[in-house]
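The chain below stands alone, shown as structure tokens; this is the form predicted alone.
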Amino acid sequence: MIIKRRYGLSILFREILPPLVILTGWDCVVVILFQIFHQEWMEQPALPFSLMGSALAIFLGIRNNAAYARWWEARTLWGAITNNCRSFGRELESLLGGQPSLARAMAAYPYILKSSLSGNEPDSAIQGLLDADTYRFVFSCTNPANALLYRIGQKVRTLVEERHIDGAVHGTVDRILSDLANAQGGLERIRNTPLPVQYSLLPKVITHLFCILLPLSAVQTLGWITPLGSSIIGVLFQMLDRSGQNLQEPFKISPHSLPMLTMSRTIERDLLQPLGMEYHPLPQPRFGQMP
């Protein structure tokens, strides 16, 4: 996730640079054909393109709002994961007398969830947090994050039975695990349900089409400076389109995705530090980005 604005603008500009170069070259071709070879078919009225640009701006605004709502919901659910993991650690100490093995297992949960959502290999920190038996069980299941919650629930039940702890205490801890499962389900829903094609593909196609047709309506008025005026307008629409594309995939490894590694490290620190146990330090921002 980008945490410094100036880096965000530079990254966004680099992403739209290739189509910008192509469109600028097309603008130059249009100017040369019109000014030197006097191609009359290029004399297109400006009004239709103005209406098309207005409609495209509204369309991109609606799509970007939907993409940001998707990104923000994912961030909210990760906030619920963080809060419930902290609550679980506190309940272990205050209600169950402290259980370092369970605290470490819960510290591994956000790492496993992160790898499941992003589709990457499991983080190396997981092996140091789980015992060998739990590690084998978790990664033998189709949904490792859910399997870990299941195993933690089993261990809590065993602890309650061995120590004859009141059922109300067990219910309190179990509700935290249920809240974690609910938040995980919401994150998986976002991952498995992409934006409709009308929101993901059409804006890109229409934006490129508009940028191609734009110099045909501007060349009569702007003449030789058409590449400058057309490129500025094209950059604005390209940046709007790219912004929406970046936000609609909150788990994809990119500068614009959620800082899942940082949140996982934060949860691990908050669970293990009060117990005097070692934990992985928070990653340092690089080039204005938080991983």
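Having seen the form predicted alone, could you give me the form predicted in complex with another copy of the chain?
The following holds one chain only.
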């Protein structure tokens, strides 16, 4: 995630560069053919551009709103993971009487979730946090994050039985695990369900078509400054389209993805620090981006 605006502008510019170059090239071709070779069929001012613009605006409006909502929902669900991990840490101490190995197991949970969401190798921190037996069990399952919650549930049960803890207290702690399962399910839903193909694909196609037709409709009035005018407009619409694309897959590795490593480390710190245990430091931003 980009946290420094200074870098943000240059990243956005770099992303937009390839289409910008092609677009400007095409604009120049059009203006040269028209102004020098007098290919007058090139000018098409009568194309119903405003109607096309309306359709594009509806598409981009719905898509960008939906993409932003997906991104913010993903962030909110990661927030729920953070909050419930913290609350589990507090309840482990105040309701169950504390057990360091269980706090460490919960600290491993966001790392496991992170790797299954981004499709990467499991983070190296996991092995230090889980005991060997739990590690083996968790990674023998197809959904390791779900398996870890399952195993934590079993360990809580053992604790409850050993320490003769009240059923209502047990229910309260288990509610936290259910809330974690709900947040995890929400994150998997966002990863597994792409935006409908109508909204992820068509805006891009229409934007490109729009940019190709643009100089044809403008060359007669704008003349030699066509490439300038047409490029400004083209870049604006390309950026609008790309803003939606960047946000619609919040877990894909890109400068715009959610800072899942930072959040996992924050959870680990908030769980282990009050117990006086060691934890990994937060990562530093690189080139204005949080990993």
